[in-house]
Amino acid sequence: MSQPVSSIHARFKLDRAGFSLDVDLDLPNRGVTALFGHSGSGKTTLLRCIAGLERAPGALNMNGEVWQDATTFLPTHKRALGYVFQEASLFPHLSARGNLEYGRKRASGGMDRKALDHIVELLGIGPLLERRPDQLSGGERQRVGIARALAVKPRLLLMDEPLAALDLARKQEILPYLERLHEELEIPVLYVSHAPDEVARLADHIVVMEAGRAVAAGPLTETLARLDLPIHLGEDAGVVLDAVVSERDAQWQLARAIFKDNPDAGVWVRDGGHAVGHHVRVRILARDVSLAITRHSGTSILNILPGVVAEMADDTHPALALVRVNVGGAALVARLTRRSAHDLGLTPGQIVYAQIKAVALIG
């Protein structure tokens, strides 16, 4: 059967001492998509494959094009990819320019100047294109990583986990600059993390990886919503929402902020100083929903959202239930007892009341 030329098809199977990978993947071909799991599970193996710096048996189509099959093999030079390691890597001798320069010469038909200066404006390094790498912090050495990667002009993106190496405050500073890229770019991204937060600021798809297969795949906010996955976040676990900002609350600091899937609901925020109109994400953790079967007030909740229960599971403890609940068109995840879930009388199809502890603003 032939692929469809809109999409990214990776198929590979490897067996090696103490590791198997055996995927089978259509990829989006817009967007970050983000190879999730914990270590070991494989995604680095699967970013590798997919940039020919590792050989397993396979196939590999990138929007109509074969890069791998039965009889073709396109080594790593030949494919039109950006790769950016953990470490960023610079020619310790060249400038940040240089690095870029080389990046652009490196491929023949490599990134024009004009869009060039528009990842360097987007990345925010045109004040350190003179520097050397050993004259820049972890994070802007990445960010000069990243725009070398980019000056070649690939047609694909691949990011392994380029936030590790960076401390808390390095990886608050880039965060930002990976998100501007989010919204520009056109090509398609894949993005090995383990970092539920980076996934929820900057993922569209999600490929879920558990001990060298693909246990999940789909759209994040979907994805994230359901509770059949073998992988568990812990206190990570909850949803992540496309939302608007539709009205903003200058006395008391707040935005609201309405789920795109169903306008009719919302909830209140701390203001980020977003204009009314503009998209954000909003991600709910399960462990700051809890759930009523009557609406209660006299509560310092401001958020507390009518919907009804769609499914309930068993959490990684065994005192624990996750419970998922719609609320018109969206999902929330709630974390709870399960004496509290027997005590409320909780089951699929019952109207309850949401009650949201906290919500985090994204973007």
Contents of the next structure:
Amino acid sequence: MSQPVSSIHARFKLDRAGFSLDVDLDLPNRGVTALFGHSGSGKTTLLRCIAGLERAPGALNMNGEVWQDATTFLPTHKRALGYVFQEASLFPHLSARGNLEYGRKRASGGMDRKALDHIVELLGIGPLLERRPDQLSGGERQRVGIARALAVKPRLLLMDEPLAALDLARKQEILPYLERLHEELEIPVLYVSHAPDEVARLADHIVVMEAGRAVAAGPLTETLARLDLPIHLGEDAGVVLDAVVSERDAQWQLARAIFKDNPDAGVWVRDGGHAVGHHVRVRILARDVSLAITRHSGTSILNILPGVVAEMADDTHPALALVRVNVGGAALVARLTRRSAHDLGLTPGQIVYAQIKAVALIG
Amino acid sequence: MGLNPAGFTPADLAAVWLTLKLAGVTTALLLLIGTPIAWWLARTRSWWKGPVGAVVALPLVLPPTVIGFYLLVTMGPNGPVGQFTQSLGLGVLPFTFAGLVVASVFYSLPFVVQPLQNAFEAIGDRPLEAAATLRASPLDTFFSVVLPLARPGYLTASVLGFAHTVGEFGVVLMIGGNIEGETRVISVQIYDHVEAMEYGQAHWLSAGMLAFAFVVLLALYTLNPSGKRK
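Hand over the structure of the form predicted together with the partner chain; the form predicted on its own is what we had up.
Up next: the whole complex, starting with the chain shown before.
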């Protein structure tokens, strides 16, 4: 993956009772960047500082345009951004259409009708436009909120846990729309989330926040495969790989997804109905990967990939170790007991077979 | 002592008209003055919020005669406001309609400011933030988001401000006296009738006031349940 041009520079320092924010970040100007961390890690505060909704000493440079520095503080309504709040926050006195029009007619260079129609269609809110916010479901409100933010044609889209207030079913309803947006949007998106599955599905880049600090930042696939990170994902530790559907097996209802970083390797997954050539993501959790020195036969495991041990590190529990295995250009992380790692005599550079028990196909 | 079949006398009708004019002008002025005060009280984190809020609420607990007395002293020929109005060539305000309006504005201030303040506080930060992210300036936000959302509060404030001004007596007596067509409002007119033992006339006006107050409050509570004062 080529490194994108860094064009958003954000530096903030804020000290409050019981909370401090201290970040200095270069953010890519394309794709979705997840601001990931537990609640209280400062990710929402950082987002609000970028929007100008919160005032913290620092600097913010957006594609060469100064939004904040020692002498400047551009008020929120003069920043070319769109903001999606956690609970949609539609204006209750306006219809869905009135909400969309509110920002569009105020923004110089807001969306033209045709572009807005396209967004309305993309988010599936056409039939809802004449309704009032209290006549919409939570998921529908959030889709209108997203369209409203896009209608001002922002140069940066900020999303503050847009799915957190929704139940699982509503989340599943919105995620496909967000994925479509992800494919079409040409502006950078900062997406605050504490949910690893959302990050795995949507993000291209990730900034991991902890106690008001950015402890790691980089492309998603590389960053998740790092073992030195204090990402306490626990059971959610694992990698996300970009892949392409290369063949479908009608007899067994399986599809083969080959890795973009190593087209010679791939995994068989349950056929999700995607056509050959479709871009997908696969998520492989560390706990679902075991390692063997020799290739086993007579096993139920379908996906066994040869690779090279790249790195080993202690996991959060003293009985466990994390091992990064490079499969060509793609990396997997396996969680083993330290005893197993010792018994196998694992060392970096060694050839191993990664046995993948479960693969989740996302997107 | 039944109702006088003759109904209202011309003097009664003059008092009714004067009362409605006073309440109307006062309410309009209060909405203009009360809006920024209520907005400031709803949004500020300043130390002054407490003292200012207390001053605004004073007419709720003070005897109207006390308010009337101090206004009389302040606006009288030797008071600071009196000196100022005299230097402008306006004379002094007590015992004029204008003086009555000034007094009524003070007297009814909390009845307008408090519903507005409650309405503004109920809106919260989020709609203002959402409007800012949609390119609305603070002034634009006030007119396009705050005013529509605070409409129940404005209805309550107008009705209470108007009704309370219609019902004032002590302040009027202190500052306005009893000049027909200038300061003699309904409540003073009723007092005059009772003093003169004209109970029939007093009934007509009193029953009218009672019906007015009931209808106004009924309308307020049925049309605007969310705007009810706590």
